[in-house]
Amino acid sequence: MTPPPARSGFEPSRDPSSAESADLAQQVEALIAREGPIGFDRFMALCLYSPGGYYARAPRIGREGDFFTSVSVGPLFGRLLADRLAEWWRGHGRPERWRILEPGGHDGCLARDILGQLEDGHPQAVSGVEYALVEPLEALARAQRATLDRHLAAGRVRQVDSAESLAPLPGALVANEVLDALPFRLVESTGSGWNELGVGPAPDGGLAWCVLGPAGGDATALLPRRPAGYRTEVRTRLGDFVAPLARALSPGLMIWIDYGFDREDYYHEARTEGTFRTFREHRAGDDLLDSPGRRDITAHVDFTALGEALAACGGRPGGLEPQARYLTRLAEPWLRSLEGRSDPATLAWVRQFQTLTHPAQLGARFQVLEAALP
């Protein structure tokens, strides 16, 4: 649930409407009886990434915010990443200078764990490492500078607001809870073809749905004969947003963490509603037009897609697994080390573990998805 970097396929709004001083729901309204009814991704964007928009502000997680992360757990999650990483670093000549690329790094503290493992634990790696943010909203540029302000000192982080700008290093990429995020169209079913809904205005004031017509080729060529009714997301642009991070990593690994099904699971003929959600204080709703620009907007990634998107990329992905199966692969050596232990630290820590892994807390909920890079 991190936003997606300006210009990576995605481009946040600068509509004259999007003015900061303004509120957004009035905003969107005024748009729309101007140019008329817009796509779903376009008021997602606007919602998400525009100057007064959800993302721009800056929104807390963990406990006391809007969502949970498996960020929020603690500094495990980042340092068994961290393991990984420079396991990829050693198996690839150990370059003198090699880049951990981030998109969508909320307030840094993924890349302050990271960081923090890779100097407690490989010290020769962290000695030339570039950690690369890409963040254009100004507001979490600046909440990552306050987290990371001595790594920034000792010159191992660079913020970008496109990863457009920077030469190709080897290196990795960590997106966690990224694609998400990304604006996604929304269609539904007519029973033989896809029509594509839109935002337009409602007869008494406000927004409503309405259909803005047969659905291009583009959003529906891959998916399945539905009943009339039956309504999902389509994310039409994740190609234009996996290249630019691609094209920065060579050669590369690119690890992707999310919440996703493979293609025929996410277009299962009983998912019927698709999987767009907001999220506001932990509590999830399904009205997407419901206060624009006060709550998080997302949806499930489809993990076949991405595939296919990285492919073309010239990656080579791997299988698809749970996030249990991934953390517990890479914590096998951390474990071991546990054996016989029982402080309060190590129990402290062992929790954190059990959070990341449990199958009823966050060990199911997420899949893993590595590819490599040439």
Ligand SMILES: C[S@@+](CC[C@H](N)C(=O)[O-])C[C@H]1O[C@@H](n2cnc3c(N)ncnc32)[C@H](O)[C@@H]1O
Given for the second form:
Amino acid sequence: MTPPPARSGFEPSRDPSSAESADLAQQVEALIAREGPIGFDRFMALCLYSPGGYYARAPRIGREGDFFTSVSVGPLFGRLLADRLAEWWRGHGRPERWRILEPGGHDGCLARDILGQLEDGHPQAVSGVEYALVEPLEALARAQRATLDRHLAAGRVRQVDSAESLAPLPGALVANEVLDALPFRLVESTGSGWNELGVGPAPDGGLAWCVLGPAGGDATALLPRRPAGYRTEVRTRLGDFVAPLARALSPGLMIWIDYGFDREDYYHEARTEGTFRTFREHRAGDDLLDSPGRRDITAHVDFTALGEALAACGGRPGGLEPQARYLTRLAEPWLRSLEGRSDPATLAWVRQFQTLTHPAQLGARFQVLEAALP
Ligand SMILES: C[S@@+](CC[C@H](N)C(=O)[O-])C[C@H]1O[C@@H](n2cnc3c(N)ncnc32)[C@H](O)[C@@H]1O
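Right, the form predicted on its own is done, so what does the form predicted in complex with the named molecule look like?
The next block holds the full complex; its first chain is the one shown before.
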């Protein structure tokens, strides 16, 4: 089955100029020549989030971009999540003022889909909602304003560059494929310990892998012993990312959706090369040093680490669930309402549902972790 066409939330700026990326590559090389080798997490942050970096150029997501997400399949994903958010709002005393918090909202399409469904299906809930997008990159904040102009005019949308500036409100977080885009460290087993891998100068003037030295316990204390040469990723700053988001919601619900595993699966002995990948024009690659800034870099999420970071903020994480099961449960009333209908519009919605839930498409690839906040 072919996924439905991607929506256009804003005009594409994907790879607008290879000059910008060439600049970035030169800047990274110059920085490394000046300061010496750097950790992979710093290299990844430069490639994705510095001026001229991949996300700083507001890349298109979907068919005309480098990868699909559940949001780019069509509006159904956001509409089903909106039903879950409205259910939470009703179950928590229908607060007059409440917040939906979205980090990594990219071009604002998920916000638009959620707000659209709240308007259509839950008008009482939408009247007091503040949809807060946490977006540090100006090009993406601009794209969100273009997508959400009507909701901005209605005073429902707020943009902040950090969740630190938000006073707590009752509400819910929705984060789709954000954690996989957070910078990670790369470590390699020596058999009896772990080395941290970094990026240094290559003899020919380009970039090359190097060993920075023994990896700190903050990165490796929870890793199982593995044979020499086993490589993997670790995100040691997950707590710094989730804590300000958790503080902005009280009481709250968090819905984290991403590809990943629990710790045991993640660091399985058979996964000797980790999970990292690059994406460009829907082709996955494994050369993380190739053309800095011109391709996405990602790695799976350690959901055990996420659960621990949430618990440290007072959160109560539930069990990990495949997206297929989670969305199918949310969709039950809607699916019942479709019985007996076979008009083209209904079939198009059903195709979206199948893409989001079929195990061979997005249904088994993504996992959902909900957590309650006091
Ligand atoms: C793979 S894209 C997913 C975009 C969107 N959520 C979707 O599902 O289509 C990852 C997004 O996370 C954003 N991101 C990464 N780190 C972030 C941070 N610290 N705060 C907010 N957004 C961040 C990136 O800019 C990018 O928009």
